[in-house]
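Just one chain follows, in the form predicted on its own, and it is written as structure tokens.
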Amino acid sequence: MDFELSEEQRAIRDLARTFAREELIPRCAEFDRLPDGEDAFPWELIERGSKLGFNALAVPAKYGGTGADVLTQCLVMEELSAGEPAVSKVYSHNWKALFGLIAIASEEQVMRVVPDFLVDPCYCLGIAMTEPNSGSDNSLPFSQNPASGPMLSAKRQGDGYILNGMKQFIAMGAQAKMFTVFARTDTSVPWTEGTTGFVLLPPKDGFEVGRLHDKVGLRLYPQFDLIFNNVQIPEADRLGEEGTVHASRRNITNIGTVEATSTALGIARRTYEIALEYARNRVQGGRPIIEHNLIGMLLLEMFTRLEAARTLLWRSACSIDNGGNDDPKLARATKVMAVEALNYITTRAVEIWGGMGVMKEAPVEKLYRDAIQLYHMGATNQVNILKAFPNL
């Protein structure tokens, strides 16, 4: 397989790399130390990156976007994540949410969102799926048990629906200008048959953004609770027919998986680069520590895992771009491998930095905290394994 990049791919990759090195890295460590809240969300950097074209990168060309393929998206996500993964996640989450909307919405519904998204550099999209008692079973799913899956209720009333319940861990819950909301219209059947999608454009009577979750890592990429108290949604804002949302979203699953994988790869690369530079300059025993065999062996293992993860990711991305005719478990296996490689690399970087590795003044401490978050993005590693297992 030829992984030679086109001139256009190299250009957008280099643009993202420059933005990451010159603007994200110098600024985001400062943001990370702020208390969680609106002040810690890097609006200025999000707007700057959007004006460079990153927010519109994956929007299909027929809607006025760049229409970049999945491999190009992965290149950009890696570069931006090497600068600040939370900023990268804003763009890639928007792409994922938009792909999901296009997969299940009518053209009229899509056009109510996309034009505003393209002209507003701070337009964020939300996906309201996860609930306090419904997380991994949304991805697995346990289709034989009607008690699993989302339980936010959507009951018919007149020419619309009334939504009641709660969502949890919703990315950019306070920043999003549009949500795709998944609600249960029929609890007598499995959630895969009884869940319906809705468009919600805040503000809305009865809709409230709840608490902001205080995370260990990726602190600039916020997750909130969302409260629904008799929220009225007109039938015109229902996405497709009742109970069809799960089937409509299946063809975008791999895109969401490689999104998390690319984020992991960017953090891993940045960590490896920092560890390598430190090992070349830190002197112990009269020579740079990279010349000590144990340190050199650790760095080589880090390099090997990083390159293996990137190779598998690019293959997975190319498979999606070519119509998804490759092994169905490839994207999920890639995500598992990349996250395991990431956490190996960040842990070893902390060891290479020695006592400084756990000090907040050193850069590897933040990378170590960010790495942990990837176990729970793009579905947990365990769920990805369970989903891939039947295809062995």
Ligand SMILES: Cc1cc2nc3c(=O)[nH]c(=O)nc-3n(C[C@H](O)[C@H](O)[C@H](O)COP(=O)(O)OP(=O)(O)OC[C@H]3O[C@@H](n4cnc5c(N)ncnc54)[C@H](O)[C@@H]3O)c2cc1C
Given for the second form:
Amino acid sequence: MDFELSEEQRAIRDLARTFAREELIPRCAEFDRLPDGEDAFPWELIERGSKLGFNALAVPAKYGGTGADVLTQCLVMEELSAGEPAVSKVYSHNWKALFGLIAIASEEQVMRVVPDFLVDPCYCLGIAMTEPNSGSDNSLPFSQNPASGPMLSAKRQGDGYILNGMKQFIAMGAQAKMFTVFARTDTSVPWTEGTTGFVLLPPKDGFEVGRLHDKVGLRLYPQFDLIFNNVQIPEADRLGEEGTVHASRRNITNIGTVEATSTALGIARRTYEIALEYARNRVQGGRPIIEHNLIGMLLLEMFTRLEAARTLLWRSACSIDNGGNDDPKLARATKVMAVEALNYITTRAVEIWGGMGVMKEAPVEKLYRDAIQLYHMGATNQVNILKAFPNL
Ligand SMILES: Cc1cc2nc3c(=O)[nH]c(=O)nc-3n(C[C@H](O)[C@H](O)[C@H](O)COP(=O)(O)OP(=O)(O)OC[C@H]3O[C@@H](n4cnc5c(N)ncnc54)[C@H](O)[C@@H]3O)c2cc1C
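Having seen the form predicted on its own, please provide the structure of the form predicted in complex with the ligand.
Next comes the full complex, this chain leading.
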């Protein structure tokens, strides 16, 4: 495999790196400390990054976007996540949501969203799947129990549907201008056959954004409850035929997996760099702590896991770019490995920073809080392992 990046890839990666260093790193720790998550949403930074081309990066060229391949998306995400993972998540969540929409929507439905997305630097998209009683079940298609899976109900009425119920942990629930909503049109069959996708463009009568969840990390990337109380959706906003959404999405979910892995990689790299710098400067026993073998070995182990995660991620991205998106094993195994590497690296960084590592003024404290979010995003490790198994 050729690990050489093209000139275009290096240029966009360097642009993202400069934006992260100059605009994200100096400001985001301050936003992270704001008590009210809603006030902390970094609109200004999102707008500035969009103007540099990050929001439109993954929009296919045929719709007027940059049409970057998955490897290029991963390069940009690593850089932006090394600056502020919550800001990079806003962009990459949009790329993932748009990719998912394009896979299941008609041209007419796509064209109701993409032109506005391209001209509005703050356009955010939402994916409304998780509910209080259905999280991992929504990612595990082998559950044949009709009581599993999404229960937000979509009942036919006239030439449309009435939606009732709620969603939970929905990223950018208050900011999104368009949602893909997964609702149950048939509860007598397993969710994989009885769930239908809908487009929702708020505001809508009966649709309400509920509470903002108060997370310990990634605080600038907010999750909300969504409440549906007799929300009318016209048939024109149904995505594909009733009950087909699972079948039409099953081969595209590796994108969400590499997206979460790139976020993990960026946080891990920044943490490693900070720990390395600290170990070179902190003197104990008359010399920099990096010269104490036990600390040097920790740093080498961190470096090895970081490089291994990047290598696997690039392989996963290239395999998607080369048409291998229907094989979940590589992408899912990579995410499991990268999330474990990330949490190893952030924990060791806190250790290397000594007592200062757990003080709120230390940068590793925030990275440690951000890192644990990755256990739950892009599906949990257990779910990713289960999805990788069948192809072993
Ligand atoms: C920051 C963040 C952003 C999110 N954004 C979105 C979003 O935009 N849209 C959206 O729809 N959702 C979103 N989610 C929700 C996320 O997808 C779920 O939290 C995740 O799928 C896990 O579901 P759960 O929280 O209900 O946990 P559960 O499903 O209750 O899992 C609890 C534990 O049990 C394990 N487990 C569950 N089932 C099995 C099984 N069969 N075998 C073995 N172990 C199992 C899990 O791995 C986990 O360790 C987000 C979550 C977070 C934290």
